[in-house]
Partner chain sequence: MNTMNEYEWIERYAAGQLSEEERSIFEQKLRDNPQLAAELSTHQVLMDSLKLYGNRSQLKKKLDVFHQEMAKDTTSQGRRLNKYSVQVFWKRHLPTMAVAASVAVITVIGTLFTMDYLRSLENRQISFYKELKRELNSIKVTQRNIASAVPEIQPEVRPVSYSATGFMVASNGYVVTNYHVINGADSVFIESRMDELCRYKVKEVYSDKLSDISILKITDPDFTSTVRVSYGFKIKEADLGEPVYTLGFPREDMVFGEGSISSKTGFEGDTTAYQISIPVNPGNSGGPLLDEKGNLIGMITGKNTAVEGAAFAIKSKYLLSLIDSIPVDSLPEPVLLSGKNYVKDLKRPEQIKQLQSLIFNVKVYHQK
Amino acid sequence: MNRLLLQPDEELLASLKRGDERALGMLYKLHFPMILHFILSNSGTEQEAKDIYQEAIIILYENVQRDDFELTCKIKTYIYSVCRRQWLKKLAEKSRYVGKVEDFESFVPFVKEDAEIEEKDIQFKVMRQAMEKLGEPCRTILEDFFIHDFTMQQITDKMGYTNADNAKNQKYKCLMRLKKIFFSGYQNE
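Can you show the structure of this one chain in the form predicted alone?
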């Protein structure tokens, strides 16, 4: 077995600080499967996992070169945390973030971003619950308008309203009802 695999984190960090390429290579192999699993399980591809992992390794390597850098957790946890944060940013950029990220390892929280993300998670959860409680035809009308970008005329035709003004009036009532359900649920979270 490779001696580097058996090194505690402190020795591995010292090797990285000295610019030991074997340590860098070992680091690539050591934790990539964890990140690959994380990203594949959260709407990503293998190439995206490689890119995110590469960024995390570069961040770790650059930080290790600084004299004031102090690692307060395991390397594995640090890498996972950086990858998690990078992946959440990427998902947000691609608008693919639809709920809670499925974690497989502990991670170091990045307080401000985590608080914002948790708040968004709660809002998405409460909104999903509110949409479920909303019932028909309101759910279909709002989904058609806000998600599927239907025009009011298309909604009128689909739902059988006599004209677009009636559909628009119904959409407004549904929106007010959804708002009431949402804020009622949000206060209880």
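Could you present the same protein in the form predicted together with the partner chain, rather than the form predicted alone shown above?
Nothing else is written out below except the one chain.
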């Protein structure tokens, strides 16, 4: 644990890229107090701190997976910058933003990544809503097939369909419904 703590950023990033869960956990626990402090000092709650922080970790994690991603600052600074930006947005939404936040760390501005992060946020949000609307059993079928990479046979067995064709048919119907719900929501955003 302690050796992981002392890892330089490059090694930690490499571990994250490999999908090393221990490294992710380490990273997560390492910087949360900083963000908690930041959010609490800027009229936020602990729950809000957790949400913002997790968003930032997800963004970092997703970015690290990409081959073209290059970290130009320390991981700590990156996380802080993302959280700061997200929190400013949130404050603006809640119209609690008074024009200034209390900073405790140095941060870098995100101009290039901004649109991209935004786009992904919307995609995620709309898809989550769509999946919720979709209801069962469609949701489970689609999640199992597209996210958990189950085979049609596994799904047939799990859901108790008489044959794989039936399941396939069901999956198709579900996908069409999701598509409809998703794009109607996506266009509204």
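Positions refer to the first chain, counted from 1. Since the model is a prediction, treat every value here as computed from it, not as a measurement. Think of the rigid core as the biggest set of C-alphas that the two forms share within 1.5 Å after superposition.
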After the core is matched up, is the C-alpha of residue 13 off by 2 Å or more between the two forms? no
Fitting the rigid core first, would the Cα of residue 150 be found 2 Å or more away between the two forms? yes
Post core alignment: residue 24 C-alpha displaced by 2 Å or more between the two forms: no
Value in Å for the CA shift of residue 180 between the two forms, taken after the core is superposed: 53.5
